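There is one chain below, alone, in C-alpha cells, taken in the form predicted alone.
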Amino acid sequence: MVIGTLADGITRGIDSVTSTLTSPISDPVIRLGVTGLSRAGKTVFITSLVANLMDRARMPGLIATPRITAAYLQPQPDDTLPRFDFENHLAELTSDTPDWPAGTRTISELRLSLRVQPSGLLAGFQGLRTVHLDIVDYPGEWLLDLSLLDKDFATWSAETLARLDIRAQAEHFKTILAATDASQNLSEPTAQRLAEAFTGYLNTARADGFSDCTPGRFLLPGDLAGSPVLTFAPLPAGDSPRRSLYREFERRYDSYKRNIVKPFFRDHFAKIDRQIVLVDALGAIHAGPPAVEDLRSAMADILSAFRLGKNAFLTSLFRGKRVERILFAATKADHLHHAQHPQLTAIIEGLARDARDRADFAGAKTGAMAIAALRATTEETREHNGETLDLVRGTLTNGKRAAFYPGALPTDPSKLLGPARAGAETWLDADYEVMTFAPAKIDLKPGEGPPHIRLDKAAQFLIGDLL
C-alpha cells in the first residue's frame, strides 16, 4: 500500500531521534490531530477545549483533573507553522455579542503545557511533571487527499466520475466534459473551463452536505490558486497520445500528489500520535441518504490515511509515529435534547463501523461519542398536539429566539444506514431538519471554561491515560 510504504519510510529526522531517545529524563509530548468534514466544528473544539484545560471546573470527566496543578501556554515548537488564534477565537465565542469563529483554512499549531501531579504509591516522592499538549489544526478535505496516494489519475477519475452520476451538482461539469476530446492536444483554455467547473461542483457539493469532495485543496487553493497543480479535473479514460489533454491531466494529478499531498503527509500527518475527526452527522442526516452514505464512505477512507497501531520504542524511533488512539465525535449534539444523544452517538458509531473495524484489527482504539464543544442551546419539553417533544432552544444566525424540534432519530441506526447504503434518495418516513444556532451569551464564573456537552469525556478518551 503506497501510504503505507510511505509512511514506513518516513523519520522524525536528527530533533525527533533526540526527543526519542532522551524522552525518560525529558517532558512528554503529545501530537493531538484535529480535523473534521463539511463545518463539523474545529475551530471551536480546538478553542473549547484549551479554554477547559485551563479552567477545568466543568471537566470533571477527565481523570487527570484534580492533580493539573496549571495550565499555561507557550510558544509552539513549529516556527515555520501559523499558530492558532486561540484567543481571538474565544474573544469572539465569549463576547456581548457573541459569534461564531471563521472556520479552518490551512494548517495551524498550539502547544499548551501542563503541570501534573503523578499518581500511584510513589507519587508522594516525585515532583510535578510537566506535558505539553501540541494540537494541530487541519483541513478534513486534506486528510481525505491522502487516499490519493493509492490512486493513479485513471482510477481517481473512474471513481470521481461514477459519482458524478448520482450528484445533480455535477450537471454543469458534465456538460463542458461531454463536449471535451481529451486525447487532443491540450488547451489551456479548454483545461482552465474543466477545472473551474470540477471546482465549482466541488464547492456545491460540500455546501449540500456531501463530504467526499478531493481533491481537497480545489476547495482551499490559497496561493496555489490558478496554477497547473490545481488545473485539472477528472477525464474518462480513452486514447491518451503525447501532448494530449488527458496526459496532461495525468500528469498534473501526479504533480498535486507529489508537490502537495506528500509533503503534508510527510511534514504534519505523520508525526501525529492522538486524532480527533469531528462529523457534522445531523447535517448529513438532513442533507439525505446519499449524503450519509458519502460521509461514511469517507470515513472509512479516512482510515486508510493513518499509521494505525501501538507505538513501539523502536517504531518511533526509527519508522515514526503511529496513531494510537482515534475519536470520531458527532458534533452539534446540542442540537438535539439530550433524550436523544444515545440515538445520535449509536448513529455515528454505525457511520465508523468499517473504519472502527479495521483500526481496532490494527491495534489502535476507536471510539465514537456524540459532543458539543460549545453548547448554544437550552432545553425544555412541550405539549404539541397530544404529543410531548422534547426541545432545544436557542438564538438562531439572524437573532431571532427559538424553540426546535428536529425529528425524532431512530434508536436502531440502520433505518438509516441500511437505506443509505441501498442507494435511496429521501427518507421514506421521516424528515429531519436542522437550524443554525449562534453561540449563546455566556458569563464565565472563575476557574470555568465554556460550557460543552462531553468535551471532558473526549478529552478523557484521547489524552486521559497519557496524563
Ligand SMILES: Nc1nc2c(ncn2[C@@H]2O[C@H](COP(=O)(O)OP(=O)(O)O)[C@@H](O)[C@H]2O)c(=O)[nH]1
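Positions refer to the first chain, counted from 1. Only a predicted model underlies this, so the values are computations on that prediction, with no experimental measurement involved. What changes on going to the form predicted together with the ligand:
Put simply, the chain has two rigid parts that turn between the two forms, and the hinge between them is at Gly140, picked from Val392, Phe84, Gly140, Ile348.
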Given for the second form:
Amino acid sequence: MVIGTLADGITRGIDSVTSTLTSPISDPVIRLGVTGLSRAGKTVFITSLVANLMDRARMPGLIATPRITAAYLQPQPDDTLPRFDFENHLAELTSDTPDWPAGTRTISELRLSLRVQPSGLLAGFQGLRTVHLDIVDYPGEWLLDLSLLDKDFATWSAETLARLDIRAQAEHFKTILAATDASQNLSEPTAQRLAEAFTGYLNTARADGFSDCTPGRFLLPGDLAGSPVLTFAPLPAGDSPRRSLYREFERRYDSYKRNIVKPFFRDHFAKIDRQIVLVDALGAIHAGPPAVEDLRSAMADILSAFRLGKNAFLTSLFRGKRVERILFAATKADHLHHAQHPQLTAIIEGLARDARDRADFAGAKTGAMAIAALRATTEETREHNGETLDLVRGTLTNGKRAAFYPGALPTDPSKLLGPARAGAETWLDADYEVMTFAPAKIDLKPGEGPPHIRLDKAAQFLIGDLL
Ligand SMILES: Nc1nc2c(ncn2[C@@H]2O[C@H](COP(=O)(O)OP(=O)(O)O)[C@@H](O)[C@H]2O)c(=O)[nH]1
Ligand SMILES: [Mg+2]
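Switching from the form predicted alone: structure of the form predicted together with the ligand?
Whole complex next, starting from this chain.
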C-alpha cells in the first residue's frame, strides 16, 4: 500500500476504496457523500437508505441484497465529526404521528457495516466479507465556496457588488456600505453591522431562489456564527492603509478560505468515493422559471467541484484518486404518479446534462434518476370531465387527506429548461403545484424498511459494484 503525502499535508491511500479492496488486511471502506442544497432531502435520504439497508425486503434492485447477511451501525471513523442522528430521524419518520425531521445545517457522518457473502469465482474460497459504508452528509452550499479559492478579496468583492447592484434584496446592505469608509481604521461594531447586513442579504436572496450566495458558511454558520472569520463583507476597491477596515476584511476573507473552505475540501470532500447529489427539481418547477434556471446554474457550480483539473488546489488533493460515481437524483418523486416519472427523470437529466457535457469528471460514471427516499403517497387514477387523471393521495402536513394532480410535466424537458434559460418569468401553458405531504403512517412488517421509490436502484448505482 502506497501512502503518499500531498502538498496540503494530507495522507491518502489508507482509506481509498481501490487500495483497501486489494488489501488483505483491512476491510474495504466506501465513503458515500450525500449532498444537495438545503431542503433537497439529504436527511430523509440517508435515514431511509440506512433503514432499508438494515431491513432489506424493499431493496430487490440492489443486486447484492440476497448476499448481504447482516447490516449494523458502528462507531464512525472520524471522532471530530457530528454523528448523523439516524435513530431519532427514523423514530420521527415512523412514529404514530409521523413527521419530517427538523432541518440540519452542517456536516455529519454515519458508518454502516455490511456483512456480505462474496460472489463469483472466489465465493467458495472466502468467508463473509465486511464492507464499511461511511455516509457523509454535507450542505451543497459548501461546494459553492470552491470558486472562492481562485479569487482574491478584490475580485470577489467586485463580482459580488456587481451582482448586488440589480438586486432589491441588497438595499439595506448597500445603504450601510455607502455610509462606510473602508480606508478608516477597523472598528469592530462597523465590521459587525456590515457583515450582518450582508448575511441578511444572502439569506433573503437564497430564500428568493438565488443560489450564487457565497460565502456558503454565512448561510449555514453552525458554531462559527459571530466569529471574525464570518465577520466580513465585500468592499469596493480603494485606499487600504494598514489597520483599515479594508485590510482587515481582506485578511478575514483569506482566513475564511484557508481555515474553512480548504479544510472542508481536504478533510471531507477529497475522501469521497461515491457521491449522490439530491435535487428538489419539482420544488423549483413549482416556484417558476427563474428558480429552475437558478437551480441549473447552481448545479453547474456544484458539479464544477467534481471537475478535476479545473482547480489546482483540488487536483493536488485528489492526486491519484477521484470520485468514481456521481448520481444526480430528483427527490420527492412520490409527488407524481409513476406515469410521470420518466418526465421527471428527463428533467433531472437535462439539468445535469449541461454540467455533464462540459465536465471532465475524470472518468467518473454519472447517472440521473427520479427517486423518493420516503414514499408519502399512494397512487390513484380518476375520471375527471371525461379525462383520465393520474393522481397521488396523501396526508397534508395540516392533517387533511388530499388527492393531488401536480400538472402534466412535458415529455421534452427543453419545454421547461428552454424558457427558464431564456429568462421567462412564468410558465406559459401550464401551472405546476406542489403540496407538502406529511410522511404516511407505516406499518412495517419484519424485515421491511420504509417505503420508497427507486432507493434500491440508487443504492445499486452508488455501491452495488463494490458489494
Ligand atoms: N414527499 C416527500 N417529501 C420529502 C422526501 N424527502 C424529503 N422530503 C421533504 O423535503 C423536506 C426536506 O428534507 P430534508 O431531508 O430535511 O432535506 P435536507 O435539508 O437536504 O436534509 C422534508 O421535510 C420533506 O418535507 C420524500 O422522499 N418524499
Ligand atoms: Mg439535512
